[in-house]
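Here's a solo chain for you in structure tokens, the form predicted on its own.
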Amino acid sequence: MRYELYYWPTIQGRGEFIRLALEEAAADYIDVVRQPESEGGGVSAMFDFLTGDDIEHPPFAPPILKAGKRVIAQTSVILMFLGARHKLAPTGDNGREWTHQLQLTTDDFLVEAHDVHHPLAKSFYYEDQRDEALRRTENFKSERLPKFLGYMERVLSQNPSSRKHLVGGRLTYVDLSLFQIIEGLRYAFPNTMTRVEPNYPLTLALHARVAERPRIRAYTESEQRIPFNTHGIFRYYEELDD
């Protein structure tokens, strides 16, 4: 089956997440969004998926996966598909929902980074809310990294299988969602990570197993791979970081 996935074209966001994922399990996808216009492609595209009335469920929002008549959106929903699928979740019910668990409370951390630098509303501009925005990365970076961080880092000692991953004693999705986190808080917040990271030894290792692996590096390291930009969900900021 060749998977079909709409997300924007020009970002990582969540899509990178579920990019991740298929990658790391050596499926095949198409990056429709990405495809040209002439190819069935384009922003034109989604948004034609999006509105048409002949889906059963109709997503409210990209990332979406289509596989097959399957039509899935929500990050964590979609994860959760792709891990059962390609052996990057475990097959039990309690390790299953460990670990979307898990993917859940990652979201919440990409919400919180996300917000920094746009607290009051997504469509107005970065400049329309900058005092705003400042005054919520002194909180995030004082306390909800840590908050987050501490607990990934918790949740990796207490792992009773492997201290190398969060579920279990081998790779899931969420060791690869939570490697994406740190790329995309190491963007963001250079002096700051830098500052905090040898507080948090194991979320880091397992950050540097991950950017190893053999097809993770090879997406990371290729032209696929879309540049973090100050138009994701991570964005660097020089006042907003030390």
The other form holds:
2 protein chains.
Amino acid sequence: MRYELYYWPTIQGRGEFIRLALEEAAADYIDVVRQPESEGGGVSAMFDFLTGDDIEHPPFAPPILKAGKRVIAQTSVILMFLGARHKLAPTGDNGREWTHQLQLTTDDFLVEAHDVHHPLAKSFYYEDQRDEALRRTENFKSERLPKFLGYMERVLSQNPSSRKHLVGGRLTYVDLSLFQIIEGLRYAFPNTMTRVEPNYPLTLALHARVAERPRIRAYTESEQRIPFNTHGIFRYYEELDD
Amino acid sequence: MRYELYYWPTIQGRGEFIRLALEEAAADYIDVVRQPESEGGGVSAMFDFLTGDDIEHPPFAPPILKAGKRVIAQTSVILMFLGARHKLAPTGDNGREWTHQLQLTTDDFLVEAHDVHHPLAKSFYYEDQRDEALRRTENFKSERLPKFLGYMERVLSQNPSSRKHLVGGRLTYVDLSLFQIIEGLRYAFPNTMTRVEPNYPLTLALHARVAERPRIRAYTESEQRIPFNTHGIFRYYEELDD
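I've shown you the form predicted on its own. Could you give me the structure of the form predicted in complex with a further copy of the same chain?
In what comes next, the whole complex appears, and the chain from above leads the way.
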């Protein structure tokens, strides 16, 4: 069975967490919206899920994964599903839920990383909320970023099995997700990250190890990896990174 | 086994979604932080989980549920756990994940309902971000609220088993959560809700049926139910509800 991923075609966004898990698992998948319209691709393929009235489990928003007849949305639910099928999560209830819990905390942080540049509304231009973005970013850098990275560092340091992974003694999808968060933060806040990274040695070591995994490295160095840009969740604006 | 719930003692907040599920299940639980310090209660009992270095699965934030030796955080993970144990969710993987997916969408909406009054930072006073709150609220009422309630209405109308429940043919925890969202919206935006409620008849009918369930009614009419107030997630400010 070939998985079908539906996500915005020009940004990494939330879809990237799914892509990283699929790539690490060497799973057979197609990034549908990035295919030509003539071959069933394009955004209309995605909108059919968002508006169709004959879908058993209608999604609220992308990313959406189609696995056979199943249609699954919400990044963390898709990852829980893939984690179980591709050995990217523990098999017991306890470990499976803990991995998922960490992913949800990552998802929460992602909303905050987005809202620094869009504190008032997704649908307003950045330029129309720049002053507010400056105020929110200041708080993000002084309080929220250290709180989140400090938490992940704490989880790594307290993992009884290994300080090299967030959960247990081997790679899970939430290790990949933390890698991606660091990638995004480095793009959006290069100066800030240069300053604060030494505070989180276990987190950064995890990032470096994930970056060197053969399949992840092959993927991130390929044309398939959409470059970060100022349409995505993580955005670089010089004035927000002092 | 008696469950232990740890949450802020003076607001409904995210803890209320857990309380409603526990009440509907008639589960044995104690709301620990609301007990006297002399009996092991108070916020220090909660902070021990947030700062302790000997916790296998350290929580990032409350609500936290202790179930025997297990410590679980993230509202939706706690509900998934309780749903499986108290027949408040389907038993199969597919239905269980779908219920959880809807809960996550509810959680996402809750963040937006909070950020209308705190668009710049949780740690700034409302009075210092009132102008920004006005702008964000306008967008929330015109775009986000209709998008979320319209989605839930769509899920109800497309449920092949019953238009009386979000999932399958019987009550799940996400029905309780949607009830709570309507409760919060009616408190925070009474005029707005009076205007828009006729657009969501299935959602409002579900709210009314949940309100009349004997255990929910006994709970919401009791002293145990903390009244909504301007410290919680849903807040009433006259200027935000025109």
